[in-house]
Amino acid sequence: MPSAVNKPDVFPSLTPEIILSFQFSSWYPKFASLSIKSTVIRPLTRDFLDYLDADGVFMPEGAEDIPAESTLSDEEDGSGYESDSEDEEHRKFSFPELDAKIREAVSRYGAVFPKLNFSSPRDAAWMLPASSPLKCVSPADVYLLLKSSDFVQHDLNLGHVFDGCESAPRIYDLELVLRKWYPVDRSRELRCFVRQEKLLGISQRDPNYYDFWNESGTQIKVLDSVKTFWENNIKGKWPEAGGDYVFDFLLTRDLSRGHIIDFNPYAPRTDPLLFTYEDLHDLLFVRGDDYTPQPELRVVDSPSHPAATRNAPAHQHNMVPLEALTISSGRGVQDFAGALRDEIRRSMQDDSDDD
């Protein structure tokens, strides 16, 4: 009778030294050639941890760019936004350190986007003009989406970062990463699931329909630049992960090549997209030791697609509070968050002048 199959778990077991390999300052010098020119600022002090987690949405004092004979109150001094917590009211914070190297880095770069060790606040890309989403071109702009991003609160949490861990360090050190902002074509970005270092998925990673994605020639060429790709950069280089991974891949316009964006864990954390960690489990499965056939391609391929996006902004329960529907009637969504924007200016200017 041949010998049973053990079939591994959905997902591999975690360490703190598996989830901090994560951590862009860890995997970013081995892959720095294939991936976006990006500024690691590491560590961050305590008192810019306690401005992230502080409630409201306001700036450092000093973070604005603003000119000489800008109108701002004396009392504002370029701050922009203060805090309603009674808590927080009275506290001023002033990065001037900081400042000054979010500066240095737009000014080698053009404008940069950020993200923390793992998050990137993508859920507040509305709040800078759609035009250009999440294009930083001063500190204010990176506070502001860091401030108003669900997203990076992940980073701030231990029990968050270290899920699925049977310990977790009591601290680790933040990091504010400042990456070279450019148009990103979203059609063109992947997600790919390794597993046991095997390549089992590729996942169309933005939720909407395009119609070169159906051409046959077209998913052929995709599958086999990504497969090159990873074996030529990527597989068995990087024992750190312990040869579980996902990572964000974004192709070039002709297909044929791309650079990474991103890794993520190999954990419930990471959003399977168009696959489920079950269907990824069973091509493991299927896959055995014996052969590595091409990776599963899946894409949105209709309109009607259950996944496909239906008229709505991605993340769009991140978005709008909700006394904030007062200002919405009527504006798309570039126009609104301008108005959203100028709304909280004038809240803060007028709590300024009744102070």
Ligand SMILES: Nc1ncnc2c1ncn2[C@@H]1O[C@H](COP(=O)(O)OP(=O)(O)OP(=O)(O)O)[C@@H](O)[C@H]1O
Contents of the next structure:
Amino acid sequence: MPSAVNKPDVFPSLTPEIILSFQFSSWYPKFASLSIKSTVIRPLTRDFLDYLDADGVFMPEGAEDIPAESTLSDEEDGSGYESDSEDEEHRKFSFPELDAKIREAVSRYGAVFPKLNFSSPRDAAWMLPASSPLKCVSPADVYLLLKSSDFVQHDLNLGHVFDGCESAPRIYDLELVLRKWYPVDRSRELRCFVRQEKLLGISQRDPNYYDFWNESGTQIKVLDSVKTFWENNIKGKWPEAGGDYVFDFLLTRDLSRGHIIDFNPYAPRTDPLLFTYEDLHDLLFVRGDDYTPQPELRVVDSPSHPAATRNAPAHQHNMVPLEALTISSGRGVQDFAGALRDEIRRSMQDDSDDD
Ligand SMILES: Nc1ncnc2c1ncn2[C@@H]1O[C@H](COP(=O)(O)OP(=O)(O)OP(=O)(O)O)[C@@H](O)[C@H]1O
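The form predicted together with the ligand is what I need now, so please give it after the form predicted alone.
Full complex below, order starting with the chain above.
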């Protein structure tokens, strides 16, 4: 067992180069055959950055595939809500080349799941129908999610992206990633923690209780599947990050194999879910060099597990654009999202009618 003197810190040191090795376009070429089919659009134009940066949720011109169709009139919704076009002139944007690339990806994949270099707009999932979260079939869907997400804003902010790094931030190109959309079964999603090329811990990713985890043999089978996949396909392939990384993994229905969803830095910004980084550090310590590592699997194994979620949709609490609050009263989240979507489309229609 290593002595306390040799005990590494809870977190490895972080450099801008290590952070950039986790942007999508850096890792994807190496692991494409083990992950979800994806298209990277890079670099994005300065104009598009300005659009993402601009206040408010509004659409660039030409992003809609279907003529805008309003289901609620001002009289009907009774909100007195006024669209931006009526009380504030915002700069007009249009991205015909980007629109065309998004449409091309939609026709190739059927539907797309969007992200930027590091983050997906999962905090804005409530903007599109709950039955198919983050499923985009038009440029407008993609822009609506990106504009409504605080998580995506993270990727635009050098201070956030390089937070915790020992040296100065690096300039990098912003990228739009369009992944083939799948109806992901969240019960089979895992997050796996690797430190110094040792697979230490595996956590259920979704904080809901799923009873299949208590079926006889399931956890042993999953441990074996993840370990085998990691040893055959990932282990030793992260020299850029010194063998310290976290990967998200989606198990196949029979739990015997899986696909890589994403890689993240082994850093406080990556949610340790059912572990703490101190727990993982202890696992590294007791599983020193001469120990054959068996990772620890943690799942929500009962409905009363402290991590088990209540019924509230994730991220609902802090992700409501301010101007949307005026149309929210008395509606369920999905109704509200639908009404907001209609309002945004209607304000676009108003804008183009003005032209
Ligand atoms: N191609 C896809 N189709 C449908 N849903 C997806 C797809 N890829 C990911 N998801 C869903 O979106 C969630 C977030 O995806 P992803 O890990 O890529 O985003 P992220 O912003 O990097 O998340 P985190 O910040 O937790 O690392 C996943 O847990 C999964 O449920």
